[in-house]
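Have a look below at one chain only, the form predicted alone, in structure tokens format.
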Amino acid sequence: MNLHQFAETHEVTNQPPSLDGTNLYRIDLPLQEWSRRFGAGWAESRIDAYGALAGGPLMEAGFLANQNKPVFVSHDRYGHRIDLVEFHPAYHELMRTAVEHGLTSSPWTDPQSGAHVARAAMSYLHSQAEAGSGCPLTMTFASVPAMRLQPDLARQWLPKILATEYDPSNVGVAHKAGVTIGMAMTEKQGGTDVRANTTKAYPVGASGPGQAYELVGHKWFCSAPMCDAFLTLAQTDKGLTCFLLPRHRPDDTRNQFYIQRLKNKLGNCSNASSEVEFRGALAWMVGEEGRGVPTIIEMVAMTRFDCMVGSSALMRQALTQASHHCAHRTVGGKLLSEQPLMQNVLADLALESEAALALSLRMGKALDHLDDSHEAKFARLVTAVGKYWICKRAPG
């Protein structure tokens, strides 16, 4: 008897094909519908684009860099400390092609009406392939308002910022044609209440406004602890102010800015939250001494904005599997999708899933027209309201 005969035990069937591939944009017209009604039209092929590469080779990047999780490396073979975090290439892959489209800068580079829409429009594309990059991409992205409070730092660190080139190399901002930015606020003893933040600044020399100091202190949250510099809160003698905070010091040597650890966490498992402490870190001041949470909270609300703009892309994409899953698995001798309860679901999740979407990018008019009062109104109502509402519907 041929044995081999009996390898094949069954014939695999009654299951969806692959979505590997697909083009995001063009299975989405909720997405085609609202970004042309808030202003982004004119930015469909752009838009179009990178719906093809969110679906086939981002996607593909997004489950090997979720595999993969960023490793902490503190001292190199010889003993020294160097505080670094090492990535997976396709975490790279997703930076970099995010930021070469865009991503970190098109509104403040090329704003114009539909800027801020068509550039989420984009990021719900990526965070669909891959969630956690989306962090540093939004804080490079979301750092222009509040570097733009400090004209002199803003002069030397803004060209970088906006620039669409991606340089993960270790090395000072001198040396390099692009940069990312974080952003460090959070501590034990206060958690959202930043004002209980212990961290402590004091002057190099001249103190005020633009001025170098040393801060010595820790945060229990930095994310992306491998950007370039960091927005940051520390007590100055007139309390609570905002720093910018860079790996390395103008001589290029490191700062005093020393990884203790990464978040072990549930997801978002490709970006590298992790503990830090400042020790004598040299920083330089942002905005008016003791108006830290006023300066920093430019940045925070585009971040928000970004939150609203993510948590509705897991939306998307969860919609987008179960209504590939039910429009080819049969049960009953029906397809799901022409069984009334799933109707039922399936309808539910598109409501909320268009209507997350709807809401971000109505923001994103509001944040392309600031000018108006009634605009600039709704923005600062809805960065709050919308991230609080859309983030807390996601998960279920």
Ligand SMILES: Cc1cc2nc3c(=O)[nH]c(=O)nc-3n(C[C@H](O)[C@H](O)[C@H](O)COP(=O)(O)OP(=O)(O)OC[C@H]3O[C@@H](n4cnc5c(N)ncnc54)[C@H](O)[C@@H]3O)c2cc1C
Given for the second form:
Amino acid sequence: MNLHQFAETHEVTNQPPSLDGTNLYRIDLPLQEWSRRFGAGWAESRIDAYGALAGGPLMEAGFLANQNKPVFVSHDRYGHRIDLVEFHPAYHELMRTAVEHGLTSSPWTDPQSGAHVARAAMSYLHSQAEAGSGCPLTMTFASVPAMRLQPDLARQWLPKILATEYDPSNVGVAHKAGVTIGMAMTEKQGGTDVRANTTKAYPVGASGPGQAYELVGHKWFCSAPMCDAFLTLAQTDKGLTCFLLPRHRPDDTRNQFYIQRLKNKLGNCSNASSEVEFRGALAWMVGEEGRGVPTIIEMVAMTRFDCMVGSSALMRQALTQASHHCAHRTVGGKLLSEQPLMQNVLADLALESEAALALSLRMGKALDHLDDSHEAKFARLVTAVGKYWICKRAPG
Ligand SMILES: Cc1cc2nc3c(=O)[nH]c(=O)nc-3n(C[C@H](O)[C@H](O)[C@H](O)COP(=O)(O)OP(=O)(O)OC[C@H]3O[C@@H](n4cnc5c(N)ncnc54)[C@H](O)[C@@H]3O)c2cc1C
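If the structure you just shared is the form predicted alone, then what does the corresponding form predicted in complex with the named molecule look like?
Following is the full complex, with the preceding chain placed first.
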């Protein structure tokens, strides 16, 4: 008797083939059309290459990075406070690939018609593979317009913010070729209402833009706390002001930036969000004193743009999975994709997904042409409205 025949309990049928290794750009006609229409045709081979990465190794890394959550290590085994967050290597692979392909820098280092659209298209592909790493990627990218408001600090920091090198090592900025930037505004008593911030800034010597201060207070939300520096808000005598706070002081000692704990979040598992305390943390004033909100809004506006792109990406990946499944799954003797009511469902998803993408890339075009006053007004309005609408529709 052949026992082997009993070990095979059943044949797997009526399941779709795997999508692993699919180039996400090549299967996405709307992305191809809208990125060309809004001026990024010249970048097609780059976007195409990122589509292959996103559907292949990055997708695989995305599963690993979300199965293995970051871990907060407050002290080393000898009792020294170290405030480290350890990530799975897959998370670093996602970060490294994105930084090396210009997702944090390309429209700033190589500005041209279609530059923001091309970067948004690649970011859209990246977010389909993994969304959590989008947090530090977008904050680093978005910090640039705010940093430019303080030219002395910009001269020092921008070459490293804009470098296409990812270095997660826990050392001072002087030892790194590339750095990442985070943002810490939210406090317990005020999220939307940042004017309620109670963190205080005390000048170390001279006061004013570009000068050194020590910050005392807490932040209820500081995502990606392993970034090399953070744009943050604190009160001076003249009101709420923006500061750049590095994780290490210029003499390479740890800054007085203490992580209290990591937060549990719904779907965003790969990335860390934390609560932090500043206990006399060294920071430099960015922009005009007392004008912290208009300064940091330069960064917030760009993160809003990326929220549009990231949420459009979630919608697209959901559509890809749903339509692929329905194209291969038979119910009642007919493919789901041939059932009129299912076609209705898929068509609704496709329409809304494409609308979200088109608005996001249209926004990219506006950012590419801010010298045109119409485009500047469009960008001012649509970063807020587009983020509101697309982020609200994405979960549905
Ligand atoms: C995953 C995640 C990561 C985050 N990372 C960071 C980070 O890195 N850095 C950082 O600084 N913050 C971060 N945040 C915090 C985030 O920016 C705040 O949650 C946000 O600003 C909202 O603040 P809040 O939660 O205190 O809500 P509240 O300010 O208490 O608002 C509550 C509700 O009221 C609504 N509301 C507010 N004003 C009005 C109004 N005038 N009219 C009608 N409705 C109104 C709001 O839309 C909201 O729905 C993060 C949040 C999340 C979820």
